[in-house]
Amino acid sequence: MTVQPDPEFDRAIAVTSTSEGRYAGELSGGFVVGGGVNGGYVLAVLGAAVRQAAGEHPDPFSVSAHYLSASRPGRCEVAVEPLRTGRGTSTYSATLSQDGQARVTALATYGDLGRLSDDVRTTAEPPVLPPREECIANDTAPPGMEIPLLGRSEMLVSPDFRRPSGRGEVAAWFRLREGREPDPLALLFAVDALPPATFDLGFYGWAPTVSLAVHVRARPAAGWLRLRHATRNVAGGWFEEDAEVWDSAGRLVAQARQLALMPRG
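Show me the one chain in the form predicted alone?
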């Protein structure tokens, strides 16, 4: 008898239906960064609930979320309401709450990426990274910070990663642990998995997400992903960050933009 793997990520995003449109889950303390749980991981939990509600439309195409308060490790509930059910896509509103307080609210359009062409065309250029054997593991936090999130994935960065270039860009090879291959729900996490792009400007610390919009273009091929986060504007204590996720086949499979507060550390 072959024992199937039970990756930590799947356990961490699992939700159970409690009544029509209501799902219960447990936010893992392993995804904490700074003063709360990582926003991309929380979005993946919310996305897992929408997937259950969506039935024949299992994949996120577009998710736009607003973060109302910092999520904490522990029990959560996701309320999902269908807004439109179509042949190709369906749209839902979803709100993740803890102790009766809304943490994240989102609009999500789901479909079946398996019905689409695997051909992804773009004028964007993938991030330039050294071969993995020349990179170093980004598994240690800056002095004075504890980041359990760093232990949830394998992240390989250029040896000069901790020397800010001033360009406002960070990039890395990335994959989940325990042999867990990427899929569309993992992409919701991946777009927020790197350190904030402000690290490359010399600003370190937790950068709370205020809004995050994700577009998934294709189911990713198995293997390592390449991630890039970049910012072009810092103003009034806020910054925007654009994220790209490239799969092992060299395709741009997900994009995101978020608005976040500048690190306080």
Given for the second form:
Protein chains: 2
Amino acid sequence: MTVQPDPEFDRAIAVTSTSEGRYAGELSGGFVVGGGVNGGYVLAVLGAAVRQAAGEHPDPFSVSAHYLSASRPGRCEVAVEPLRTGRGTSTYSATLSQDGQARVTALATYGDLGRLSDDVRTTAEPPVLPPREECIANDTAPPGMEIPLLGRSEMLVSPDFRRPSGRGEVAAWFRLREGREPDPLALLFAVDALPPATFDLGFYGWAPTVSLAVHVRARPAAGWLRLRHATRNVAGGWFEEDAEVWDSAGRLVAQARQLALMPRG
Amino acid sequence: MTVQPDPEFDRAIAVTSTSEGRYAGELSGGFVVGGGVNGGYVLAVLGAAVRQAAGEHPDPFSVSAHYLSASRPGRCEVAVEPLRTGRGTSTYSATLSQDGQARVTALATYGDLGRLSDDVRTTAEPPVLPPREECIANDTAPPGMEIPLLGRSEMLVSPDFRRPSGRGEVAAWFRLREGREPDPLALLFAVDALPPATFDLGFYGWAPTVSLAVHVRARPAAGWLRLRHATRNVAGGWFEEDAEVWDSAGRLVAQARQLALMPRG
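Form predicted alone done, so how does the form predicted together with another copy of the chain look?
To see the whole picture, the full complex is given below, headed by that same chain.
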């Protein structure tokens, strides 16, 4: 693989400061899925703006987003407001808008993951996935659908991926294209990059995210990530979805939970 | 048990509208624990203000809070701002302050739980707890500590509660005092009412919550609740804690996740 000097993902999340606390960006059409632009990618754009505002606290520790309207490809603005500046962490309010309409609003606590202690006592277990050479690429949209998002990453799934197990769990090997190694902002995208866990229950439609809370727990090591989405409480037309991201060193580097509407289809 | 006309919990979360989008309340000293007022209780006060603002969407569906400074007993103000008003749900920004200092800020999506469909496909399992008559009351503070919070509920734990299992899991039977039956606002408190899951790892100190995201999934049936806290990723001085609340009908009525700092002690 050729490592690009300015990989696609970095171009897609780039923001420029336009005035105090205001950042301009461009939502890439490459991340379109279902009824809009992928929510994890939009969160990474918002997160890139907060990163610029946050200075010595460059890393998202905890980002809690509520989605207000469907994002479209094209220009966007992110307004960032500091709520609390502390020694170890700082907290911001941030809203990404298009044409004056708020798309996603978030509370974001940032810090410096490089300053954390080395202790790790993780009891969670990584997803069970066949070796990559036995996996298949999840890059084919269902007939009649176009899913540009599928081209933004290499996503390798178990050969029995398309047979719903009924467990409500989806897992995959994952990496960005063009040699872009994972970092905390990429994890904001990764936690929402898999197909909804409801696929594994036999529901194949788009599942609109209402809220998404992400914890980034460590800077990921270079290499392939392993992702897992799972739902354990489908009820009343809603479901929760927990996401985990494991890095190539076997560390649980991000955890996320979203509340989403069940697909209509 | 005598049912009080105005139970303690309702008095403690009562707020009064003072002007458009502004509510006044009083944080009760009865909910003090560790370094401040319990974060779930403070969230319930904030949630009571949003409920007043939300009109026909009375129930919290998804509330994402970031804690900015330690709350103290005494007067508080909640400022509520509508961000999106929809047919099924509406989203608000809300900040609870004391003497002009922000204590907790939240994004809150509210709806009407009574209007959801009846389908339930929960695969999660309720916590395993001995029958209540074999449990012991968790109402005794460690020597030298005073924990008013312990008097706000009846909390029944397994007799081996005080021997850390190393699994990072804490469970209890739970109900409010004075016959106050559970409702969605009480669930905002319940998700943070248990001792930290780190107790079960042998760390007994106070674990300050940095962020807390709660999903309320159904109006709870009357009667005892079962609560479970668990952590699966203690690392770098931080831990995540997942909370579940099960009602007397065996339904998973609330799920929450928080990011917290490991106790120093």
